[in-house]
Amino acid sequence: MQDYKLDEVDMKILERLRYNAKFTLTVLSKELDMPVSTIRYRIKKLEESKVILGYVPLIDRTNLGYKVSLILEIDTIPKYIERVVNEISQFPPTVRVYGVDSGPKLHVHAIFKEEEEAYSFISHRLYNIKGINSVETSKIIRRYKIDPSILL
């Protein structure tokens, strides 16, 4: 990553792109009252410096039939944590994996079409991974805020 100091112009561009990456340079130019060439140059610099990592669609899981969303707190054996991460990351239901500071634990978000699929995933897949001590599950029942534009 290159050292790139963000200024007010960069922040204004990022704020607009954060919620709609499909803005054209012309629209951004008009909204920010800046020449298209400035907007193009700034976006290129933000991409080169890895502030902008890419552009992805926001997909509503429920419209794809994924009705069950779980948070899994997985307690691991420290020497196996990387192995556990690698194996969990290979499973299609897994959408996010985080290491947390409360011990050798992982915070995992996984989505499923049905409750039975979630149960099977936990009991037949997770508990067969060497290095997992225990799994605590919480079902997400409502989302109050989500900001997919910031990688956590």
The other form holds:
There are 2 protein chains.
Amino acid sequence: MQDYKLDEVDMKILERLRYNAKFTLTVLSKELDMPVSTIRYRIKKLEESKVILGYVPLIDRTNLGYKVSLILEIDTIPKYIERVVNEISQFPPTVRVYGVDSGPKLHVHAIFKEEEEAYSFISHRLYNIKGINSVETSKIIRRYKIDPSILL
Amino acid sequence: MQDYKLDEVDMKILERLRYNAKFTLTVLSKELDMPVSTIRYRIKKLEESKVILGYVPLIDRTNLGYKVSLILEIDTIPKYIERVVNEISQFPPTVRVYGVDSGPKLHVHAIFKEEEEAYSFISHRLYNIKGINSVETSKIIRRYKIDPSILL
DNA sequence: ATTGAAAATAAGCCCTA
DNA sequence: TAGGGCTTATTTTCAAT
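Right, the form predicted on its own is done; let's see the coordinates for the form predicted together with the DNA.
Full assembly next; the chain just shown is listed first.
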């Protein structure tokens, strides 16, 4: 279902779930002062209409030992872009790969346990891929705002 | 609890939950061939140790009518950075704000319903903030890989 | 699309090893 | 830390509006 129009109730439910996807129907029912079955019906519709794509746990990379989080801007030779994307996406450190409109560029997020691992990844892995012109690297040093529910 | 060491069981549980945070203990119990109570104990530990920070629904912005997703690189005058961060973070379109190591730069993700709204945001909102030198903009035109569970 | 109630599942708690 | 059993809570189904 595309372009499913959300009303205020849907928005309120989404808002609460974005805070905590584990709220029970009963809790939402009380908070929004609506019957449990109505809440359930709405959520099911949000899921079926693909407004809600799924549910995930938020994992803090730092508590898993991944100290280094990089943003990579990869300039790519146009005709190799699909190939570059495929190779990059398969590396475990890359968590997100986007195509952007400026130049034939890829915007990549990747996480590593140590600096050393990151540099090794860039020089040994990335620069070995045919079709990559250049890689600009930024390290994330501060998280000011995170709204993980919305997919870019 | 910091630096909680994860064993293979923890990793397997995480892996399954990252695919779907709504798997019941019973389902995980069968998949991993372990008692429900053990699965429960492990997940609770992952939560208490802050490896799992919470649970969120994944929301597809496009199905909410947000067609435009921008990556903004904001060059900031060092002494104003906290102020800039506070102002930017309060705007509803900004979903993520990171500080990066290159220059006094902020890396911002923002979503908009239309192009017009995005340009208006940049010219009327961003450039009115004291302390911003320049804003480089990229529009996301393709999502190749998304791993939303891992926080950057 | 909304609701209430019953039935089926699952989570939470406590105790033991 | 792992496991089992009992109690409560939650989800699911279904019929009626």
